Each structure stands twice: as C-alpha cells, then as structure tokens.
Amino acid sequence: MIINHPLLGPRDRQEFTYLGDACLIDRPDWQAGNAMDQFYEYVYLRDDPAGEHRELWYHEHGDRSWLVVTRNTVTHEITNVELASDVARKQGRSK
C-alpha cells in the first residue's frame, strides 16, 4: 500500500504506523459536566467500518508526523492523505 504524503510524495506503508480512528483528533473538553462520559465514548468505543474510513497515520520512519488518510477498508485504496494539523486547525481545535 503507498501513502501519498502531502509533503514527501508517495512513500510504502511501512514507514508508517496506524493509530485508529481520525475522530481521534476530536479530543473531548476535560472541563465539561460530562467529561466522564465524554472520554469513556473517545477512549473505549469505536465503529469498525466496511467501506470509506478516515485514520490517523504516523509517519515514524519518515519526517515523524501524522496524517489523517481516507481509505477503502475493503479494497484498501487511498482516497485522500492531509496533514493532521492541518485537519485540526480547519476544525478550529489548533493554531
């Protein structure tokens, strides 16, 4: 499988390391009334999709960031690679 990183072009999977589900980056507010709540559902509770999955990707033998890939689950083509911070900061949870 072939990553096409947005800064480095295409690189194996290999290089990679897979971490789950890019809701990830939806890190729930500590402060909230329901935190406890919250957290249990980001930690422990996970949908396994068929089909168009969005995931967070490490690039540890690379330059050291984290993608955020859309993939086939299926059939494992690659749709689309964006930099994670880049996927943060347009849901305004970065700088």
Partner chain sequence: MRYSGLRVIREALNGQKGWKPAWRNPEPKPNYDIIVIGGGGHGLATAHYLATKYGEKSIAVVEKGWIGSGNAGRNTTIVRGDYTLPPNTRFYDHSVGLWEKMERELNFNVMHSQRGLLFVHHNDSERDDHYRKTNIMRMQGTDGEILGPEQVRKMYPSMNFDGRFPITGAYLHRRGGTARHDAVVWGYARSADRRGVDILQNCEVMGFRIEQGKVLGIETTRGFIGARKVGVSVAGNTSRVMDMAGIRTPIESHVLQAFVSEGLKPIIPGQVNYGAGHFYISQSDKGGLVMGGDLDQYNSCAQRGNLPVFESVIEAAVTLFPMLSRARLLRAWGGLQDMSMDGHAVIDETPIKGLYLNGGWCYGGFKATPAAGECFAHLLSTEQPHELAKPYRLDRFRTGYLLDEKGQGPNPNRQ
Second form
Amino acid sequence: MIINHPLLGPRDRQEFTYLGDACLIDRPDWQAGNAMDQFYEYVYLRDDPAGEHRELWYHEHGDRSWLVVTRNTVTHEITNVELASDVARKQGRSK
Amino acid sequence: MLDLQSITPLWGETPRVDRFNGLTITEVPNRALASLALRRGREDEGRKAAEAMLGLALPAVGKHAAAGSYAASWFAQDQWLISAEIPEHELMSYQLADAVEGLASVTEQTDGWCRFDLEGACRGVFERLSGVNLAAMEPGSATRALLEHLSCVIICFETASHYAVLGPRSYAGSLHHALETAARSAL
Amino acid sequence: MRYSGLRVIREALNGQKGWKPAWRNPEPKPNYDIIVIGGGGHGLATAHYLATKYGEKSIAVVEKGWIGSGNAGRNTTIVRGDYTLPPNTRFYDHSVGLWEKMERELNFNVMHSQRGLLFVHHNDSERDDHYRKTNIMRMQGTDGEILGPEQVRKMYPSMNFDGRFPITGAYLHRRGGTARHDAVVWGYARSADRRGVDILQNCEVMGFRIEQGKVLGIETTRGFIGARKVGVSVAGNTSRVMDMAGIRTPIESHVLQAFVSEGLKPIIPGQVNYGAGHFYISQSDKGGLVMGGDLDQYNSCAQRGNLPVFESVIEAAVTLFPMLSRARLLRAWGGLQDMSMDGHAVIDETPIKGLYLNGGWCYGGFKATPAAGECFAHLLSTEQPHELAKPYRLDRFRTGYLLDEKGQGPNPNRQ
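We have the form predicted alone; now please give the form predicted together with its partner chain.
Now the full complex is given, and it begins with the chain already shown.
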C-alpha cells in the first residue's frame, strides 16, 4: 500500500502507523452536559464501513506528521490524503 | 584533570571504515547536531534569525543545504536538522538557541545519532534496505525513511554515489550490520 | 445415520451407496421461533445447543454463502485456554473441555489434537512474564508450565536456539492444540439438521424488519423470514449486519493473514509461538505448515492482506526454524476479524427487543466455538445470559468493566 503524502510524495505503508477512524479528531467537550455519553461514543463506538473510510495515519518513520487518508476498506484504494492539521483547522479545532 | 577521549557510536577510538567492491562505508562521528522547530505565529521571524546565524537559507521540503561550517536538512514542517563539524561547534545548539530565542525551539541532538557515509556503488545497498525513492533524490536532498526497520535520515550529496545515513545512536551496531550485509550481498 | 467404523466397512461392501447427505437443503419456512444469522462454527454450534440442550423446535440458520465459508474456513485451527483474567480463563477453559467431548457428542471426527502449545521466550523479562502467566493459569485450574532451554530443545531440536534472539526457555500449555476447522462446522451442521434445524445457505440478510423497537424478522435474498428472536453470529461482518439494525458497535474490521506450506513429513509436533515477534506455527494432518502473525493493522474488509506482514511472518518462520527456508508456500489468504475495543467478545442482547449479538471475537473465535454456541443458545432460549457469558456484555464499555487482558486501551488493532 502506498500513501501519497501531501508534502513528501508516495511513501510505503511501512513508514506509517495506523490509528483509526478520523472521527477521533472531534474530541467532545468534557464540560458538556452529556459529556459521559459523548465520550462513550467517541472512545468506543465506530461506523466501521465496508467502503470509503476517513482515517488517521501517523508518518512515524518519515516526517512524523499526521495524515487524514480517505481509503476504501474493500479495495484498499486511496482516493485522498490530507495533512491532519489542515483538516483539524478546517473543522475549527486546534488553535 | 582527566583527559577524556570520546568514542564513536560503534565504540571505536577511531571511526570505522569498511571497504567493499567499489563502495566505502565510513563512520562519521564528531558532528554537532541540533533540531530547530519554528514556533507557531513567529515562523517568519524565527526563520530570519536562524538563517542569519547559520549563513544559509533553510531548505524546502526534502532538501539539504550546506554553506560554510553549517548544514541543514529538512526534517518536518517548519523543522530542520542542523549540523556542523565539532571542533569549534561543540556549543552549536546553545548558540542557535540564543539566536532564535522565543521564535523557535532548539533541541540538542549531538551524540543522539550515528552517521555512516557511503561513497561509490551505493544503489544496491539502498535497494536492499529501504523503500525510499533513491532515483528521485538529487544532490542536496534529504529524506527520512525506514532502513531495515530503523528510522533514518538519508542525505544525498551525489546521486548514486555519495550519501550519508543517520540513524539512532543506540542502533549504530544494527545499522552498520545492515549496511555491511547489504553491501556484501550487492557487490 | 450414525457414523462408525462398522458403517465404513458395510458401505465399502455396498459400493458406497448407503451414504446420505449430512444435512438437507430446505426451502425457508415463512417464520421460525429463532433465527441464527451466520452459518459458521458459532452459528451452527448455537443451533446444535438450541436443538439439544435447550429443546428448541423451530430454528433456522441463515448463511449468505455456503456454511463455513467465512472465518470458520480461514482460521489457523488453534484450540487453547491460556488466558489470565478470571472471566476469560473460566470461559475458554470450559470451551476446551467441550472440545474434548465434542467428537463423542457429535458422532463426528473433528480431529481435535491436544498436541501442546509452546510459547518461547528470549530474555529475563519475557521469562518472568511467562512465570506470572502460568502461575495465574494454574491458580485458576488450567495447565501451564515453564520449560528450560534444554527441555525445549528436546521437543524441537530443529529450532534455532542461537539466532538473533536466543531462546532461553518457554511455557507449555499441554491442553492446547489444533482441530480441523471445516469438520467442526460440518459436525454441528449435521447434528443440528438431524434435529430439525433448517440450514438455509445462499441466503444473505439484506435488512431487518423492526417495528416499535422489536424485531419481526429478516429480509433476505430468499425473501422475508419471520422470527420471534434473531441472533447475529457473523463475526467479521458484525458492523455491516448491525448497521442494518441501526446499531453502532465497539468493533473495527481488520484483516488477519494466514499461510499454508506444501505438505511435509511430520516436523512440527505441536503448536509453537515465537517470543521475539508475532508468529505462530503448527502442522496440519495433511502435512502443511499453518502459520500466522500480526494483523495488517488497518481497517479492511478485503479478506486479503499486504506484503509487509507477509514478509515479517515468513521472516520469523525462517528465523525460528531455519530448515523451513526451502519449503514452498502453497496458500496465503486473509480472514476478517471483529476487533473489539478490549480484545474480547460480546454475547448479549441489544437495544432492539428480540435481537441478540454474538460478535467481537477478534482472532479468538475458533477456540471459543463450542462455548460460544452454548452461551448464545442459552441467551436466545432463556433470554438470560449464561453464567460464563455475563462478563461479555455490550454495555461493559459504558460501565467500565472492560476485559483488558492485554492492557492495550481502546485500540482494536493492538488487541
């Protein structure tokens, strides 16, 4: 599997470590009224689709950046790769 | 007062040199190393201050620049690995930290890495050890990649014939063994 | 029809004309009391226990392909009970006990062979960890003992003791071993069928009919089939099937690769696990070496894996048994794992009345086959959890009673 890093170009899968669904970017507000429920769903429940999946990969043996990769879990075809920092900022997260 | 002599990452009193059929692998100790990371919001000022002290332009993605006594390899976004030969540069990280105070973070890296320079028929060695796209590396480029399961920095001085490989110092023996084995197999 | 040595002889003299199909191929009835979705080891074991121990009379097993074509047909055949957390030890120890009685109970040869499971270690801290583990196992009534390097060498003289990571000893779990994966599916299918269970193959579930929070039946490629209770037992595809009921689960689907070599004369007497990398090997009765290692570690429904893990498994094989470097690999494939958030299963009711789930088995489903069948049957029939299944509640992730045997946190790909 080859991941086309936005800055570094195509890189072998072995340079990366997988985390999971990119929904992990949206950490709930711990002070929300229903924080308990939100955190239960955030930490433990997953969509786990057979098809397009947005997921977080860590370029551990490269530039150590985090990426949001859009990949089909049935064919393993990757259709999009973005820097996670760009995605998070677009979603209004981070400073 | 004791006169302490430093040893190389391979525990030698002198740097190791291995010759193969058309390739030389040389252990390169005695480099001051520091990582430089620009701070958010002060990137432009930090870059200017660092470049003024180092006397070179901090290179773009995947590049390596050298001028005078200093060299810089692109390490990550807004991060570089700075190096210099040791004799006058033992305190390089402190000088750099002073120069960029408040604008960037500097981490002392000297002796955290080991370095092996490969000169000669290098291609076969890298093909056996790494998935990095060697053909795409022009002189003056640097990349971080896996070499035989080890996280390394590869700097290209001359395409196909002169590279430096930096790896974690505690893996010096493993890295050297991997390079040696690949060289023997390839040449 | 009873299988026996006498029958083999009788049929040999009769031109083999007396053998009957081991299970029927019936048309779906309009409805059943209980439908089990999934014709794998677990689903068919569930049907067997429903029809025997729990006396249920109206049961169907619905399978999208042919029975045993999912993970039951893809696993590496290991049956073991070497766990440490008490709920796991109780459950898996019971399961091993059921395996020991299975052939007599089913009148079917499943080739269960308790040839011993060996786990080698390479340094002091691994050895200490194995001492701790086997002490815990013995305190809980199952078997586990530490061997020194010379004892290991006597059992496996062809192992490489002086490689990059020298072998300093091992733990041995004598009750562990292997079984023929297809046979357990067929054995349970035959038993369930002769007691009236309808096994409906080529019958894929496309949706659930749910009204006012209660399940009424399933929509399938062979039409709608009504049911009072439905049990989902499709580990590997749990997320997709539960999604049809609008339920999200603490499960990620991951691929686990497995490999088989050409048939060789007996050279690996037991089941061996490597301590310096994730690798395990045993030899099937056909002579092929059955090997496996790590997950590929990213979500996948492809039932095939990638080269890096393939390479590392073969690397480990040749490191541990250098003699294997000349053997040829015959097959490489992938199975689909229900990797759960704490590495252990869910055998529980769901928020939908009449809908029950048996899933999240990670890579430990095969050894659990009989016990999971018994527990799921108990749940489906009595609507109460079996004593052994009480810790495997779905809501344990909310209440905090996780079974973190490996202590890896909510990371399915590291369980």
